[in-house]
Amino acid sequence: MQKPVPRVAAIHDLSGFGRGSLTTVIQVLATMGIQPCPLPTAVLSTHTGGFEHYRFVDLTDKIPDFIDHWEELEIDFDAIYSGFLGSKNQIEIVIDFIKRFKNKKQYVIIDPVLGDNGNLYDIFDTEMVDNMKKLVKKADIITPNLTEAQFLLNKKQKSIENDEDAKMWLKQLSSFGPSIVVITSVLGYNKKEKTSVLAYHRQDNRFWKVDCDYIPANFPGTGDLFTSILVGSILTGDSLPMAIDRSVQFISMAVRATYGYDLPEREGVLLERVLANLNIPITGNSYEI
C-alpha cells in the first residue's frame, strides 16, 4: 500500500539554539506534508555559526546501532537526505545507509556541506573534499553552494562569469553521478545586485536559472533551509524549477522578514513567523530557462 504521507531519513546534526540542521529539517518537512525520521549525527548546545564555546557531542559511534534497528524494522524511505557530516567516518556510515536502503523510486539528496565565502570551513580540509566527492556520486540530486561547488571542482575560479561557465560547472558536477545539480549563492551572475541559483537536469539537458535580490546579510541556516524546501517541494509533486523557485521565494520573504529586526543575524531566520507561507501556491514564477 502507497504510503499517505513520504518518509525522508534526514541524516544531519542537531543543535538546540539557532535555527540549522535539524531543527530547520524537521520544521520544514513536517509542514510541507512529509514525515521527517531524524537520525542525528551529533547533538550540539548551538549551531557554529557565530556561537563561540558551544558543547558538542559526536554521536558517530552510535549510528550505525541506530540504522541496524531501522533496516530489522524494515522501514523505508521516500528520500535519504544528508547536511553537515563531520568527518569521514560519518560520510561512510551514510555511503553505507545509501547501500542497505536504496531503492528505484527513491531521491538521495546530499548537501555537500563544506565551506562558504570562498573557503573551507575550519574543521575541513582537501580529504574532507575527496571524500565528499564519493558520496556526491551516490546522489540523484546534490545542492551545493558556489563554494563547495568549486572545491568539488578543484577549480581556482571562484565565480561564475557567464552562461558558458554555468553550463560548464553544472555539467562537470553531474559527470560525478547526480542527474540533478543545484548551485547555490551564485552573486552578480549575469545582474548586479542579485544571486542566483543555477540548475541542470541531465535527463532533458536543460539547465534553470533563478535570480532574487541580494540583501546584505549573513544568517546561518539557509543552506539547510534551501535544500529541504527543495527536498518537500519534489517529493509533492513540484517540477525542478519550480520547487527552486518555491525555495527561492520562500526565502528571500524569511530573510525579508528578519532583517527589518534588530536582532543578531546568527541566531537565523524568524522561519516562526513564515512557515505557514510555505504551501501557499506560486501564483507567479521567476525562473528562468
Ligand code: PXL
Second form
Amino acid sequence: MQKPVPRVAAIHDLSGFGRGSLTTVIQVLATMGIQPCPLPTAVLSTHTGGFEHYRFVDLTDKIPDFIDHWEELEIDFDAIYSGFLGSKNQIEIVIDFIKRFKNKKQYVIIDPVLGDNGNLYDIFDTEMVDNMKKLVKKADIITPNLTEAQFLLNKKQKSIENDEDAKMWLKQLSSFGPSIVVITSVLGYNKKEKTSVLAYHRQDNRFWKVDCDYIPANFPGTGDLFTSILVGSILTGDSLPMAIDRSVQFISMAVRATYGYDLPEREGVLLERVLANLNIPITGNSYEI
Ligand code: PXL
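Same protein, different form: I have the form predicted on its own, so give me the form predicted in complex with the ligand.
Whole complex next, starting from this chain.
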C-alpha cells in the first residue's frame, strides 16, 4: 500500500535557538503533510550565525548506531534530505546512509551548506568543499546558493549575469550527478533590485528563473526554509517551477512579516507567524530561460 503520508529522512543538526536546520525542517515538512524523521548530526544551543559561545554536542559517533536501528526496522523513505554537515565524517555517514536506504522511487536532496555572501563559513575550508562535491554526486536534487555554486565549480567569476552564464553553471553542476539543480540568492542578474533563483531539470532539458524583490536583510536559516519547502512541494506533486515559486513567495512573505519589527536578524524570520500560509494557492512567477 502506498503510504498516506510521505516520509523524509532529515539529516541535519538541531540548533535550539535562532531558527534553522531541524527546527525549520520539521515545522515546514509537517505543515505540508509530510512525516519528517530527524537524524540529528549535532545538538547546539543556537546556530552559529551571529551567536557567540554556543554550546555544541557532536553526535557523529552515535549516528551509525541510530542508522542500524532504522535498517533493522526496514523503514523506507520517500526522500533523503541533508543540509548543514560539520565534518568529512558526517559527509561519509550521509553517503553510507544513501547507499543503504536508496530506492528507485525516492529523491535524494542535498543542500550543500558551505558559505554565503562570497565566503565559506568560518568552520569550513577547501577540503570540506571537496568532500561536499563527493556528496553532491549522490544527489537527485541540489540547492546551492550562489556562493556554494561558485565554490563547488571552483569559479573565479563571482556572479551569474545572463542566461548564457546561468545555463552553463547549472549544466556544470548537473554534470556532477544531480538531475535537478537549483541555485539561490543570485544577485544582480538582469535587474539590480531583484535576487533570482535559477534552476535546471536535466530530463526535461528546461531552465527556469524566478525573480524576487531584494530586501536588505540577511536572516539566517532562510536556506533551510527554501530547501525544506522545495522538498515538501515536490513530494506533494508540484512541478519544479511551481515548487520554486512556492518557496520564494513564502520566504518573501516571512521576511516581510519579520522586517517591520526591530528584532535581531540572528533570530531568523518569524516562521511561526506565517507557517499556515505554506499551503495557500500560489501565483506562477517563474520564467523559462
Ligand atoms: O542554516 C544553515 C546552518 C545549519 N546549522 C548550523 C548553522 C547554519 C548556518 O550558519 O550554523 C549549526
